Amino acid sequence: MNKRWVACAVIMLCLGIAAATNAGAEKIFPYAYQQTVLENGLKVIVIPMESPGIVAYYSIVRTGSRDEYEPDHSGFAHFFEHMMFRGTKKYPGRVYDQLMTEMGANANAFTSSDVTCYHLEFVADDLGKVMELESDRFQNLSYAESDFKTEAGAVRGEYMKGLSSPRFIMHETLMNTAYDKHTYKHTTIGFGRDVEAMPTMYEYSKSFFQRYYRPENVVLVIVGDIKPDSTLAMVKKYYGGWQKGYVPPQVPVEPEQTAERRADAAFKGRTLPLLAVAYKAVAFNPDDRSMAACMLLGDLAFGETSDIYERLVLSEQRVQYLGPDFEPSRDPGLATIYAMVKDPADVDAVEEEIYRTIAFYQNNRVDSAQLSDVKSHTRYGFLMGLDTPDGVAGSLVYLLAIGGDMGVVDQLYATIDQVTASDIMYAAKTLLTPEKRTVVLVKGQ
């Protein structure tokens, strides 16, 4: 038994008592939890667990760059990741920061295409103060135009820093090439021209906050050394007066792709060639076996135990890196294979190796033992992240953001368990087709 599986066994043993509190042996999520929806629509998930004195507190805003549907206004979901630390009239940013320091709390945030998440970890005795601070800034964020322009400058700096990375160039070019209408066309930080214009959009920024930072669009997850009933009572006290007002975004539907697309991009610096081969995938649906099969297909065909990885990375050492990203999105995203090729003259041959691998899975049933191993790896990979309050809350962010409900966790892994070799072959045949493909190559100058 290797170290990975020993670690899995230890964690499962540690989780055993908590797992017994959830009915149904087929359920993967091992902790008892309370899910409550307040009258204003705020969804609250409270998960007590053995974690002496430690609490994780995640405010999940179900808005990411996907929701930036208005032309010339990309980048504002990420922008509020910055602005939310400017604070309120009651607790300005410098006061918020000072209180966090005094409590010894870790506070941070991140944004993606489907979510903006604010997360803290602190000692349980400070739960009341943290809840007062967090509920205050979500309801009463206040910033002057001068502060807005300062943060817009910081975002521009972040964008310019991104241009120094070939992976940033790759991602920006890939999304812009693969999509015509849908907002996945721009990256989380936004189009460069929109970032440049951001300092002129103070009034727009306030409307963005008013539409999306509403209780119906937020999931609050509190995990750790807590008492559920008193915690929920505290939530009602601090968040109960938050007014409804969420306005859903008018995200355009992406037309069906009917032909392969290709793009080359130049990186102003030295880099090995970066190759991305991406296919239009299906949207997240925890009951959809074709979506679950696509997730497994990525690891089967291009993961670290795949034949092509063993050959190109380990044996022949022709690529510096090879890996898949087949994770689903809220709307149809991309199933992408990335490779960093050591010899520029070998790029075409590596691309052909990727197509031969896809053809193999389109024409051959995957070995049942190999499929079972990948299912186990997926299942235990999720469970291994659940050993701390921060790990539990962090593991739930994307599922709650795109699924909206704790029920999707057990639903998703139950569907993964049902995937057959025929499902894998069907996913390869129907999703990984040339007409749904976008290929991007980034080279250094």
The other form holds:
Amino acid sequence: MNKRWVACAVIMLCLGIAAATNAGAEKIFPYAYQQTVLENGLKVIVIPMESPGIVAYYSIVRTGSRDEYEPDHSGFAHFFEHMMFRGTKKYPGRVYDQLMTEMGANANAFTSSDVTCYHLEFVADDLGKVMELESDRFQNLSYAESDFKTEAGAVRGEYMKGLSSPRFIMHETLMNTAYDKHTYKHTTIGFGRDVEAMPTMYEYSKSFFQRYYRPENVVLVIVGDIKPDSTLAMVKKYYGGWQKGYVPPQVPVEPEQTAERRADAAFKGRTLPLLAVAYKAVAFNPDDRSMAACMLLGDLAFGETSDIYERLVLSEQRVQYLGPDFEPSRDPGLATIYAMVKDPADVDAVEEEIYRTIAFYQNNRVDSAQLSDVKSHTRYGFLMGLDTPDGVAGSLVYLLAIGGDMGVVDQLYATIDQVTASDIMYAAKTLLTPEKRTVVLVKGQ
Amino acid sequence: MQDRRKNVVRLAAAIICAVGLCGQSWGIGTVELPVSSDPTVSFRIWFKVGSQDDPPGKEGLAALTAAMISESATRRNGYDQILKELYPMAAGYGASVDKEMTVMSGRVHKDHLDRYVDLLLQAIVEPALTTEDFQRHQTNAINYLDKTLRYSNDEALGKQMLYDALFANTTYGHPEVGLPTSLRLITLDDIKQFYRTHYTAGNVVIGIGGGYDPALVERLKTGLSALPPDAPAVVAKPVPARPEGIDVTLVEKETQSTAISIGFPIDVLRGDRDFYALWIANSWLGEHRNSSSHLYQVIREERGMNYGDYSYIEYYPHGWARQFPSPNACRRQQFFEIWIRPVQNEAAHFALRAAIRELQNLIDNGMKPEDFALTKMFLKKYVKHYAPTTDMRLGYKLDDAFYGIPDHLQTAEKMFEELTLEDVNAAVRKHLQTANMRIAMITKNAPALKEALVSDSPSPMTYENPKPSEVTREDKVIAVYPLKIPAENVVIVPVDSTFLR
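Next up, can you give the form predicted together with its partner chain of this protein, since the form predicted on its own came first?
And the full complex, kicking off with our chain again.
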């Protein structure tokens, strides 16, 4: 473990805040925080940090496109994110917008496969008003069917915007090919046919809200120029009456993949060929060294300091882009290597180079310097982003969404620190196997 | 009165620079932002060179040269070795190239400062300028234009087509990345010559912020003193031809939706009192990626036509990826822009009319007192989010040095207090108009759209769900709103033919 760096980070980034629940030099997360669970199950994480009167306020709903298990309802979590800005009886959308405008708040939201996150930055004096508004819409959302249908048009526009990108085509094809049962089969924005049908689903949208927008399924993170005790008291006041009622989605389990899958997709335009080689990975588990090893393996084998990157991108220049995405998901996701190949005739050879690289890591141990470098990179990369309230809250979103608890942050990095060269080799051998592979090629006109 | 105030602002900036904040009186200029509690150090090394310095026929030379410094080998290390050294630091450096500025920026934790500075200085002072790196960057740039920009992002293509039209036949009139033909003509010798001319000690300003020791500034100055001392000649400010009437470029391609960009040059810069007056009006009309934008309310919120609708009073790079503007894209000539995100092809004419009509309404009627009061309240707080980090604050300090003004964001806060509704509406009337504009649309079936535009034929909106009567009433007005576009002002460009000149 790189204790020197961790200790240094605590000293330098803690900025004078007294240690509380997470004190201890062995922890990576450098700020003191309070994590509290209200009686209704709402998890609240309060993190004071020095900031010029600025607060970041993140409402993390542990629901994403993963939770869209009902047929013909893909894309609904994202669509619903839009509806959350349509207001309540007390604060209709226009009034909500006006109050946000008065506060000069930077308010937005995003959705992915595992999370829907609503985030605001504002000046500390407005914390009470923000909390009143946010707690109101999470408990009392109300919108007319006409507003619902209008918003469906905006989502359709977003979908059309995506269609003009070959990367979108790649992602859509990859997920659809790699999965049979699990809801990761569709992208976050949903299948095109379901996006078209959204205006007809007003009643369903109310059921979606009732089932998923419940305190047990939400983590509230408040970071910045705040006083923990009074902030927590305010949270209890505004969110304490929120009724339990979360109904877990019946997300199908993906059967084990037993043979390689391949798909080609056409992009209506010009593009260099886009190649994705993806493997079924394991679900997020901060205690799992093989998962942590897989995360590191992606960067070691295919990152910009890897041998294959040096050869294909820098020396031979056969590939315009090469990079891994081995980040874990709540359920078993994909560990994917992406390449943009310069010469269409060279695609097969590039694919073979990827397999040769995997074989190397299956049969050889990484040296200790490489392993140390990738761990250092992971830690510094995390800590360097923690310089603003928004940076702190934003860096926690995915870990809290898929892990559910602040404890997973320190635990994940502790597990990463324990990863050995043998773990890396084991991950390469057991995860990156042909029968777990899906290969997608997108070609232009 | 207005001009006198403008001069006061610039004079104040001059005084601040003279006492050393800008530090440009003593050889290599510095812009410093010490923050002792910051465990990181941010660098923004500014060379006063940009795509405006590209020789005719060699468009893209400034950007390629910057890539040969920021993402390439040095005389001491191959680029792969540099990446390996930076990797455990989770640090890096890169160059941004705009019309007038090239900035090498990066950020590192103090733990790694010494080695990082070595690498940064070597990149700038001792670039290897190898054939291998040159081929890589040249090919990547051509592929970006040929494939990505033309076919993968209609919004970016629409914006680029607008910018090129606004500044056609000037030094601003081509993409910073270059043109496919000219990129092929650039040689490694061109790069070497451009580097020798523009990467000089007389042409650089060191921007540094965070938890650094003052000795580091001296180290950087000493390191950069190895560059030739001269400063190259300054390119004249471009004088764009003002549009006469509405000029439209229709880029025809296979697409399900139409991306729209509208604009015209304006003669207002940061530091001008009118800039801040326009900022207020523009925030109401089209605050970037914000539901408070009036255009957003009219086109997206009430009608559900697209994902968003915004407007700008200065260049806003990478708007689809950023919530707040990036610093270090300063320009002596700015423009007004409306960005309509893709709408269904059938609704493009209506959306264009709606946006232009809203702008004209603002000019004719001015802001309402209640909108003015609300927008001022919004901006006074919203502007605090512009520069939350040392690195961003440093970026704005460099911008202030470019424009020769004191703290732009602080000035804005002061102006938001000071400016009256009359000031704002007068600035709108003075600088904004709808009669003479340029428009770029990325669309399918361009001939039919051209016919509709030049004949001003009605463009009624239809919806899948009923709309409130006030919306449908207004739709009838929008649907016949005259744009008066002469047929000779509409050009159709097949997407394959874009950037061919």
